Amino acid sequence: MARIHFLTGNEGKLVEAVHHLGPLGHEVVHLSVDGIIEPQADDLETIARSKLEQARAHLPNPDDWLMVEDAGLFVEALDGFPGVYSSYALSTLGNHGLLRLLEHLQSEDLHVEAGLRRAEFKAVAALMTPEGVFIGEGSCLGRIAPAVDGEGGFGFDPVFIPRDLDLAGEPADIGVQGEVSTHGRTFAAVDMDLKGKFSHRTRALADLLTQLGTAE
(Lines of atoms letter the chains of each structure in order from A and count residues from 1; the text may use other names and numbers.)
(Lines give C-alpha, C1' and ligand atoms only; values in the text may rest on other atoms or scores of the structure.)
Protein backbone atom coordinates (compact mmCIF):
# COMPACT_ATOMS: atom_id res chain seq x y z
CA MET A 1 0.00 0.00 0.00
CA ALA A 2 1.03 3.59 -0.48
CA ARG A 3 2.26 6.50 1.57
CA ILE A 4 -0.08 9.36 0.66
CA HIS A 5 0.86 12.97 1.29
CA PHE A 6 -2.37 14.90 1.76
CA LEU A 7 -2.06 18.59 0.92
CA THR A 8 -4.52 20.37 3.16
CA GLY A 9 -4.72 23.07 5.79
CA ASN A 10 -7.91 21.58 7.20
CA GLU A 11 -7.44 19.22 10.14
CA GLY A 12 -10.98 17.90 9.69
CA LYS A 13 -10.26 16.79 6.12
CA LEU A 14 -7.08 15.02 7.26
CA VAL A 15 -8.97 13.16 9.99
CA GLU A 16 -11.60 12.01 7.50
CA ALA A 17 -8.97 10.84 5.00
CA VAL A 18 -7.15 8.81 7.67
CA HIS A 19 -10.48 7.40 8.85
CA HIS A 20 -11.35 6.10 5.38
CA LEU A 21 -7.96 5.25 3.85
CA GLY A 22 -6.12 4.00 6.94
CA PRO A 23 -8.14 0.76 7.29
CA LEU A 24 -7.28 -0.05 3.66
CA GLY A 25 -3.59 -0.05 4.54
CA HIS A 26 -2.67 3.36 3.15
CA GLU A 27 -0.55 5.66 5.31
CA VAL A 28 -1.92 9.19 5.11
CA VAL A 29 0.40 11.97 6.24
CA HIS A 30 -0.10 15.71 6.28
CA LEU A 31 1.69 17.86 3.71
CA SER A 32 1.88 21.61 4.21
CA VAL A 33 3.20 23.81 1.41
CA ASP A 34 3.37 27.58 1.59
CA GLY A 35 2.48 29.69 -1.41
CA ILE A 36 -0.09 27.45 -3.09
CA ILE A 37 -2.16 29.71 -5.34
CA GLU A 38 -5.89 29.07 -5.56
CA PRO A 39 -6.72 29.33 -9.28
CA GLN A 40 -9.78 31.22 -10.42
CA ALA A 41 -11.87 28.48 -11.97
CA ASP A 42 -15.51 27.44 -12.24
CA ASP A 43 -15.03 23.75 -11.43
CA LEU A 44 -13.46 21.79 -8.58
CA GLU A 45 -11.37 19.48 -10.77
CA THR A 46 -9.42 22.32 -12.37
CA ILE A 47 -8.59 23.71 -8.93
CA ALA A 48 -7.51 20.30 -7.63
CA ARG A 49 -5.26 19.59 -10.61
CA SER A 50 -3.60 22.99 -10.26
CA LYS A 51 -2.80 22.33 -6.60
CA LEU A 52 -1.30 18.94 -7.45
CA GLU A 53 1.03 20.49 -10.01
CA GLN A 54 2.10 23.21 -7.59
CA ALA A 55 2.80 20.80 -4.73
CA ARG A 56 4.47 17.89 -6.56
CA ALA A 57 7.98 19.37 -6.21
CA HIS A 58 7.58 19.35 -2.43
CA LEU A 59 7.22 15.58 -2.10
CA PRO A 60 10.07 14.13 0.01
CA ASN A 61 10.10 11.04 -2.22
CA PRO A 62 9.07 11.25 -5.89
CA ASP A 63 7.52 7.76 -5.67
CA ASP A 64 5.15 8.81 -2.89
CA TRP A 65 1.57 9.67 -3.73
CA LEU A 66 0.11 13.17 -3.46
CA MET A 67 -3.54 13.90 -2.79
CA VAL A 68 -5.65 17.03 -2.65
CA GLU A 69 -9.36 17.34 -2.00
CA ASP A 70 -11.57 20.23 -2.94
CA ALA A 71 -15.21 20.55 -2.03
CA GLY A 72 -17.95 23.11 -2.19
CA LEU A 73 -21.49 23.73 -1.07
CA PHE A 74 -23.78 24.56 -3.98
CA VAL A 75 -27.06 26.20 -2.91
CA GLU A 76 -29.77 26.08 -5.58
CA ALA A 77 -31.58 29.26 -4.51
CA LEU A 78 -28.27 31.17 -4.73
CA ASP A 79 -27.50 29.91 -8.25
CA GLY A 80 -24.86 27.54 -6.92
CA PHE A 81 -23.17 29.99 -4.57
CA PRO A 82 -20.87 29.62 -2.70
CA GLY A 83 -19.70 26.63 -4.82
CA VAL A 84 -15.98 26.79 -5.62
CA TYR A 85 -15.76 29.86 -3.37
CA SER A 86 -17.00 27.99 -0.30
CA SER A 87 -13.76 28.40 1.64
CA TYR A 88 -13.78 32.17 1.11
CA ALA A 89 -17.49 32.40 1.88
CA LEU A 90 -17.00 30.45 5.09
CA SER A 91 -14.24 32.80 6.26
CA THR A 92 -16.19 35.95 5.38
CA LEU A 93 -19.89 35.08 5.79
CA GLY A 94 -19.71 32.02 8.02
CA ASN A 95 -22.62 29.70 8.69
CA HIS A 96 -24.80 32.43 10.16
CA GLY A 97 -24.19 34.69 7.16
CA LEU A 98 -25.28 31.95 4.77
CA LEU A 99 -28.48 31.46 6.77
CA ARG A 100 -29.22 35.19 6.54
CA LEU A 101 -29.02 34.98 2.74
CA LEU A 102 -31.79 32.38 2.84
CA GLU A 103 -34.06 33.91 5.47
CA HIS A 104 -36.73 34.65 2.85
CA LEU A 105 -37.11 30.94 2.00
CA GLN A 106 -39.78 29.99 4.49
CA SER A 107 -43.04 28.06 4.31
CA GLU A 108 -45.55 26.64 6.76
CA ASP A 109 -45.23 23.36 4.84
CA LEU A 110 -41.91 21.83 5.92
CA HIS A 111 -41.64 19.76 2.74
CA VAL A 112 -42.05 22.87 0.61
CA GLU A 113 -39.45 24.74 2.66
CA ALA A 114 -37.03 21.81 2.34
CA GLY A 115 -37.43 22.03 -1.43
CA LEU A 116 -36.81 25.77 -1.43
CA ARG A 117 -33.59 25.29 0.55
CA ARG A 118 -32.11 22.55 -1.66
CA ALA A 119 -28.34 22.32 -1.66
CA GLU A 120 -25.61 19.90 -2.66
CA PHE A 121 -22.15 19.21 -1.36
CA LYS A 122 -19.72 18.25 -4.12
CA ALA A 123 -16.18 16.94 -3.70
CA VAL A 124 -13.26 16.07 -5.91
CA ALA A 125 -10.42 13.90 -4.63
CA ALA A 126 -7.36 14.12 -6.87
CA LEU A 127 -4.48 11.67 -6.46
CA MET A 128 -1.13 11.88 -8.22
CA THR A 129 0.80 8.60 -8.45
CA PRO A 130 3.79 7.52 -10.57
CA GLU A 131 1.21 6.04 -12.96
CA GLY A 132 -0.72 9.26 -13.43
CA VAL A 133 -3.48 11.41 -11.93
CA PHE A 134 -6.76 9.90 -10.78
CA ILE A 135 -9.87 11.98 -10.09
CA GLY A 136 -12.68 10.83 -7.82
CA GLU A 137 -15.99 12.67 -7.60
CA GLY A 138 -18.71 12.56 -5.00
CA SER A 139 -21.84 14.46 -4.07
CA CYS A 140 -24.42 14.62 -1.32
CA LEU A 141 -27.91 16.03 -1.85
CA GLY A 142 -29.59 17.83 1.01
CA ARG A 143 -30.87 21.14 2.23
CA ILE A 144 -29.82 24.11 4.30
CA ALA A 145 -31.03 23.93 7.90
CA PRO A 146 -33.10 26.77 9.39
CA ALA A 147 -30.50 27.25 12.13
CA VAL A 148 -26.98 26.16 13.10
CA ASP A 149 -27.09 22.67 14.61
CA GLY A 150 -24.29 20.66 16.22
CA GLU A 151 -20.73 21.23 17.33
CA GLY A 152 -18.88 18.60 15.30
CA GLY A 153 -17.67 18.53 11.73
CA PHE A 154 -16.21 21.56 9.99
CA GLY A 155 -16.97 24.09 7.30
CA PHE A 156 -20.67 24.34 6.47
CA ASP A 157 -21.47 21.05 8.25
CA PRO A 158 -23.53 22.83 10.96
CA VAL A 159 -26.09 24.09 8.42
CA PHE A 160 -26.33 21.12 6.02
CA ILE A 161 -28.93 18.37 6.43
CA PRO A 162 -28.37 15.44 4.06
CA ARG A 163 -31.30 13.81 2.28
CA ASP A 164 -32.20 10.34 3.59
CA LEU A 165 -30.75 7.34 1.75
CA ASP A 166 -32.54 4.24 0.48
CA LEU A 167 -31.26 0.66 0.79
CA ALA A 168 -29.00 1.15 -2.24
CA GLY A 169 -27.41 4.23 -0.69
CA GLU A 170 -29.14 6.59 -3.10
CA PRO A 171 -30.86 9.79 -1.93
CA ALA A 172 -34.57 9.45 -1.22
CA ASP A 173 -37.10 12.00 -2.45
CA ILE A 174 -37.71 15.06 -0.28
CA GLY A 175 -40.17 14.15 2.45
CA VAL A 176 -39.62 10.39 2.08
CA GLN A 177 -38.22 8.50 5.08
CA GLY A 178 -35.16 6.53 4.03
CA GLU A 179 -33.35 3.56 5.49
CA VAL A 180 -30.43 5.75 6.58
CA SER A 181 -31.28 9.10 8.15
CA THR A 182 -29.89 11.82 10.38
CA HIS A 183 -33.52 12.51 11.38
CA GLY A 184 -33.26 16.15 10.44
CA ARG A 185 -29.90 16.75 12.09
CA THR A 186 -26.97 18.38 10.33
CA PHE A 187 -23.60 16.82 9.55
CA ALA A 188 -22.19 18.62 12.59
CA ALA A 189 -24.71 16.92 14.89
CA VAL A 190 -23.97 13.27 13.98
CA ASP A 191 -20.93 11.04 14.47
CA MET A 192 -18.36 10.44 11.74
CA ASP A 193 -19.53 6.91 10.95
CA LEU A 194 -23.06 8.09 10.18
CA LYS A 195 -21.81 11.14 8.31
CA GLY A 196 -19.60 8.86 6.23
CA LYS A 197 -22.64 7.07 4.83
CA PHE A 198 -23.74 10.32 3.20
CA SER A 199 -20.47 12.20 2.82
CA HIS A 200 -19.50 13.62 -0.56
CA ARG A 201 -15.87 13.22 0.49
CA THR A 202 -16.40 9.55 1.29
CA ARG A 203 -18.01 9.03 -2.10
CA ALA A 204 -15.19 10.88 -3.87
CA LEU A 205 -12.62 8.70 -2.10
CA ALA A 206 -14.60 5.56 -2.93
CA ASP A 207 -14.71 6.60 -6.59
CA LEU A 208 -10.97 7.23 -6.47
CA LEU A 209 -10.23 3.83 -4.92
CA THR A 210 -12.42 2.08 -7.49
CA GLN A 211 -10.39 3.67 -10.27
CA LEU A 212 -7.14 2.67 -8.60
CA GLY A 213 -8.35 -0.93 -8.32
CA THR A 214 -9.26 -0.95 -12.00
CA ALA A 215 -5.91 0.57 -12.95
CA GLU A 216 -4.06 -2.07 -10.96
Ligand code: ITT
The other form holds:
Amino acid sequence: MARIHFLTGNEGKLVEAVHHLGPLGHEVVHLSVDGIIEPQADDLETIARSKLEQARAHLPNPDDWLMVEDAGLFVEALDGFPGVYSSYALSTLGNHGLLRLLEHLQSEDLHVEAGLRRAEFKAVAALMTPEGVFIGEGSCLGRIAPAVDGEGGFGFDPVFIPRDLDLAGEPADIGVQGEVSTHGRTFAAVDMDLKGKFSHRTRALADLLTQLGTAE
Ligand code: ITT
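Which structure goes with the form predicted together with this ligand, now that we have seen the form predicted alone?
Okay, now the whole complex, with that chain kicking things off.
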Protein backbone atom coordinates (compact mmCIF):
# COMPACT_ATOMS: atom_id res chain seq x y z
CA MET A 1 0.00 0.00 0.00
CA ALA A 2 1.39 3.39 -0.98
CA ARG A 3 1.78 6.34 1.29
CA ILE A 4 -1.26 8.63 1.16
CA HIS A 5 -0.60 12.38 1.07
CA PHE A 6 -3.66 14.09 2.54
CA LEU A 7 -4.12 17.66 1.32
CA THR A 8 -5.95 19.60 3.98
CA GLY A 9 -5.69 22.74 6.04
CA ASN A 10 -7.93 21.28 8.73
CA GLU A 11 -6.14 19.49 11.55
CA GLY A 12 -9.32 17.88 12.86
CA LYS A 13 -9.91 16.16 9.54
CA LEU A 14 -6.29 14.99 9.40
CA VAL A 15 -6.42 13.52 12.90
CA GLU A 16 -9.63 11.62 12.10
CA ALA A 17 -8.26 10.28 8.79
CA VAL A 18 -5.08 9.02 10.49
CA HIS A 19 -7.19 7.54 13.32
CA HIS A 20 -9.36 5.64 10.84
CA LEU A 21 -6.84 4.64 8.17
CA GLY A 22 -3.77 4.02 10.38
CA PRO A 23 -5.08 0.81 12.03
CA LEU A 24 -6.02 -0.48 8.57
CA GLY A 25 -2.35 -0.27 7.57
CA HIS A 26 -2.40 2.95 5.55
CA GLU A 27 0.24 5.57 6.17
CA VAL A 28 -1.33 9.03 5.97
CA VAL A 29 0.95 12.07 5.80
CA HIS A 30 -0.07 15.70 5.77
CA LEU A 31 0.33 17.68 2.54
CA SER A 32 0.12 21.44 2.74
CA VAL A 33 0.03 23.47 -0.46
CA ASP A 34 -0.31 27.25 -0.56
CA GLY A 35 -2.76 28.89 -2.93
CA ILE A 36 -5.27 26.05 -3.47
CA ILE A 37 -8.53 27.62 -4.66
CA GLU A 38 -11.87 26.03 -3.73
CA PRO A 39 -14.01 26.46 -6.85
CA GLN A 40 -17.60 27.71 -6.50
CA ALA A 41 -19.56 24.53 -7.14
CA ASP A 42 -22.74 23.08 -5.72
CA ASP A 43 -21.39 19.61 -5.11
CA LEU A 44 -18.56 18.30 -2.95
CA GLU A 45 -17.14 15.96 -5.61
CA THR A 46 -16.47 18.78 -8.08
CA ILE A 47 -14.61 20.68 -5.36
CA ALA A 48 -12.60 17.60 -4.36
CA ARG A 49 -11.60 16.79 -7.96
CA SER A 50 -10.51 20.38 -8.58
CA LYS A 51 -8.29 20.35 -5.49
CA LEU A 52 -6.68 17.05 -6.58
CA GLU A 53 -5.81 18.57 -9.95
CA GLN A 54 -4.34 21.70 -8.37
CA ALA A 55 -2.24 19.76 -5.84
CA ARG A 56 -0.92 16.90 -7.98
CA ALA A 57 2.15 18.86 -9.11
CA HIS A 58 3.16 19.26 -5.45
CA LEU A 59 3.50 15.54 -4.69
CA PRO A 60 7.06 14.62 -3.68
CA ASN A 61 6.91 11.65 -6.08
CA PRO A 62 4.48 11.49 -9.01
CA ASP A 63 3.59 7.86 -8.15
CA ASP A 64 2.53 8.77 -4.60
CA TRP A 65 -1.14 8.79 -3.74
CA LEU A 66 -2.91 12.07 -3.15
CA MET A 67 -6.12 12.40 -1.14
CA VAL A 68 -8.52 15.25 -0.47
CA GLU A 69 -11.74 15.04 1.47
CA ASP A 70 -14.45 17.65 1.35
CA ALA A 71 -17.30 17.82 3.82
CA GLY A 72 -20.27 20.01 4.60
CA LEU A 73 -23.20 20.33 6.97
CA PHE A 74 -26.59 20.43 5.22
CA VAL A 75 -29.47 21.76 7.36
CA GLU A 76 -32.89 20.79 6.05
CA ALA A 77 -34.79 23.82 7.40
CA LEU A 78 -32.23 26.09 5.68
CA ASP A 79 -32.63 24.31 2.32
CA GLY A 80 -29.26 22.61 2.72
CA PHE A 81 -27.31 25.67 3.89
CA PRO A 82 -24.42 25.93 4.74
CA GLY A 83 -23.62 22.83 2.60
CA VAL A 84 -20.71 23.59 0.27
CA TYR A 85 -20.29 26.95 2.04
CA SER A 86 -19.68 25.31 5.41
CA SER A 87 -16.13 26.60 5.91
CA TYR A 88 -17.22 30.15 5.20
CA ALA A 89 -20.32 29.84 7.39
CA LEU A 90 -18.29 28.44 10.28
CA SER A 91 -15.77 31.28 10.13
CA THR A 92 -18.42 34.00 9.80
CA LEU A 93 -21.56 32.83 11.62
CA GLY A 94 -19.93 30.22 13.83
CA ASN A 95 -21.88 27.63 15.77
CA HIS A 96 -23.77 30.26 17.77
CA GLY A 97 -24.80 32.04 14.57
CA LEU A 98 -26.12 28.79 13.13
CA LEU A 99 -28.14 28.17 16.29
CA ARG A 100 -29.62 31.68 16.03
CA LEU A 101 -30.77 30.94 12.47
CA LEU A 102 -32.74 27.98 13.85
CA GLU A 103 -34.13 29.62 16.99
CA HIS A 104 -37.70 29.52 15.67
CA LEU A 105 -37.65 25.69 15.32
CA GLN A 106 -39.02 24.74 18.70
CA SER A 107 -41.65 22.31 19.91
CA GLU A 108 -42.88 21.04 23.25
CA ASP A 109 -42.44 17.54 21.83
CA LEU A 110 -38.74 16.64 21.67
CA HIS A 111 -39.26 14.19 18.80
CA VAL A 112 -41.08 16.79 16.76
CA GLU A 113 -38.30 19.27 17.46
CA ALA A 114 -35.66 16.70 16.43
CA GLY A 115 -37.49 16.36 13.11
CA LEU A 116 -37.66 20.12 12.61
CA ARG A 117 -33.90 20.47 13.19
CA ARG A 118 -32.88 17.66 10.83
CA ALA A 119 -29.40 17.96 9.33
CA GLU A 120 -26.86 15.82 7.54
CA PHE A 121 -23.08 15.82 7.34
CA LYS A 122 -21.80 14.70 3.96
CA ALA A 123 -18.24 13.92 2.88
CA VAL A 124 -16.53 13.04 -0.36
CA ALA A 125 -13.07 11.48 -0.18
CA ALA A 126 -11.13 11.57 -3.45
CA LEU A 127 -7.91 9.64 -4.01
CA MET A 128 -5.61 10.05 -6.99
CA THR A 129 -3.37 7.07 -7.74
CA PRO A 130 -1.36 6.20 -10.88
CA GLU A 131 -4.38 4.00 -11.82
CA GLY A 132 -6.83 6.88 -11.70
CA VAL A 133 -9.11 8.78 -9.34
CA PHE A 134 -11.32 6.95 -6.82
CA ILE A 135 -14.24 8.60 -5.06
CA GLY A 136 -15.81 7.57 -1.75
CA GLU A 137 -18.94 9.10 -0.27
CA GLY A 138 -20.33 9.15 3.22
CA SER A 139 -23.16 10.76 5.10
CA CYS A 140 -24.35 11.05 8.66
CA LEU A 141 -27.95 11.92 9.54
CA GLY A 142 -28.71 13.86 12.66
CA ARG A 143 -30.01 17.13 13.99
CA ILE A 144 -28.82 20.50 15.17
CA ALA A 145 -28.60 20.66 18.95
CA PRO A 146 -30.60 23.27 20.88
CA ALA A 147 -27.35 24.66 22.34
CA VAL A 148 -23.59 24.24 22.00
CA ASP A 149 -22.52 21.06 23.83
CA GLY A 150 -19.05 19.55 24.41
CA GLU A 151 -15.43 20.62 24.28
CA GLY A 152 -13.96 18.07 21.85
CA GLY A 153 -14.00 17.61 18.10
CA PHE A 154 -13.84 20.52 15.68
CA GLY A 155 -15.94 22.61 13.33
CA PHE A 156 -19.68 22.03 13.75
CA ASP A 157 -19.21 19.09 16.14
CA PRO A 158 -20.53 21.05 19.17
CA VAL A 159 -23.94 21.55 17.52
CA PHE A 160 -24.46 18.23 15.72
CA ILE A 161 -26.25 15.26 17.34
CA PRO A 162 -26.12 12.12 15.17
CA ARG A 163 -29.19 9.92 14.79
CA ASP A 164 -28.83 6.63 16.73
CA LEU A 165 -27.77 3.61 14.67
CA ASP A 166 -29.51 0.25 14.50
CA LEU A 167 -27.78 -3.14 14.60
CA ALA A 168 -26.91 -2.89 10.92
CA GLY A 169 -25.25 0.50 11.44
CA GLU A 170 -28.09 2.34 9.70
CA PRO A 171 -29.81 5.42 11.20
CA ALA A 172 -32.66 4.44 13.53
CA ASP A 173 -35.98 6.26 13.24
CA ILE A 174 -36.28 9.54 15.11
CA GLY A 175 -37.42 8.79 18.65
CA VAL A 176 -36.34 5.13 18.53
CA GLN A 177 -33.46 4.12 20.83
CA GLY A 178 -30.72 2.58 18.68
CA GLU A 179 -27.90 0.13 19.38
CA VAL A 180 -25.28 2.84 19.03
CA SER A 181 -26.12 6.20 20.55
CA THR A 182 -24.54 9.40 21.82
CA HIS A 183 -27.57 9.65 24.14
CA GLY A 184 -28.50 13.06 22.86
CA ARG A 185 -24.98 14.48 23.09
CA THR A 186 -23.17 16.14 20.21
CA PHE A 187 -20.07 14.88 18.40
CA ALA A 188 -18.02 17.32 20.50
CA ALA A 189 -19.15 15.56 23.68
CA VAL A 190 -18.12 12.02 22.69
CA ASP A 191 -14.74 10.48 21.90
CA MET A 192 -13.35 10.00 18.41
CA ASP A 193 -14.03 6.26 18.39
CA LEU A 194 -17.73 6.82 19.02
CA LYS A 195 -17.93 9.69 16.50
CA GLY A 196 -16.25 7.36 13.98
CA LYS A 197 -19.10 4.85 14.24
CA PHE A 198 -21.47 7.46 12.82
CA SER A 199 -19.31 9.83 10.90
CA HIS A 200 -19.62 10.88 7.28
CA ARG A 201 -15.79 10.90 7.15
CA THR A 202 -15.39 7.28 8.31
CA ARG A 203 -18.06 6.21 5.84
CA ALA A 204 -16.49 8.13 2.94
CA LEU A 205 -13.07 6.64 3.70
CA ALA A 206 -14.52 3.14 4.04
CA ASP A 207 -16.34 3.56 0.72
CA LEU A 208 -13.09 4.76 -0.86
CA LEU A 209 -11.22 1.67 0.36
CA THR A 210 -13.99 -0.54 -1.01
CA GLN A 211 -13.65 1.10 -4.42
CA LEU A 212 -9.89 0.58 -4.31
CA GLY A 213 -10.30 -3.06 -3.33
CA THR A 214 -12.63 -3.80 -6.23
CA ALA A 215 -10.35 -1.95 -8.63
CA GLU A 216 -7.24 -3.95 -7.69
P1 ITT B 1 -9.75 21.54 3.80
O2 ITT B 1 -8.51 22.34 3.83
O3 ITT B 1 -9.51 20.06 3.90
O4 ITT B 1 -10.70 21.87 2.65
P5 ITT B 1 -11.88 22.69 5.46
O6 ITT B 1 -11.83 23.12 6.89
O7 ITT B 1 -12.14 23.74 4.43
O8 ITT B 1 -10.51 21.91 5.17
P9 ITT B 1 -14.21 21.19 4.54
O10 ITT B 1 -14.39 22.14 3.40
O11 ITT B 1 -14.18 19.75 4.25
O12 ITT B 1 -12.89 21.52 5.38
O13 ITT B 1 -15.31 21.38 5.64
C14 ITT B 1 -16.23 22.43 5.62
C15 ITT B 1 -16.51 22.87 7.04
O16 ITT B 1 -17.21 21.84 7.71
C17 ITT B 1 -15.25 23.18 7.84
O18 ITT B 1 -15.45 24.38 8.54
C19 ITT B 1 -15.12 22.02 8.77
O20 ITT B 1 -14.56 22.42 10.02
C21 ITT B 1 -16.55 21.53 8.92
N22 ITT B 1 -16.53 20.09 9.10
C23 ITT B 1 -16.12 19.15 8.21
N24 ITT B 1 -16.17 17.93 8.76
C25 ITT B 1 -16.62 18.10 10.02
C26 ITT B 1 -16.85 17.22 11.09
O27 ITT B 1 -16.60 15.92 11.01
N28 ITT B 1 -17.29 17.73 12.23
C29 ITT B 1 -17.53 19.05 12.36
N30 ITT B 1 -17.32 19.96 11.40
C31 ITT B 1 -16.86 19.48 10.24
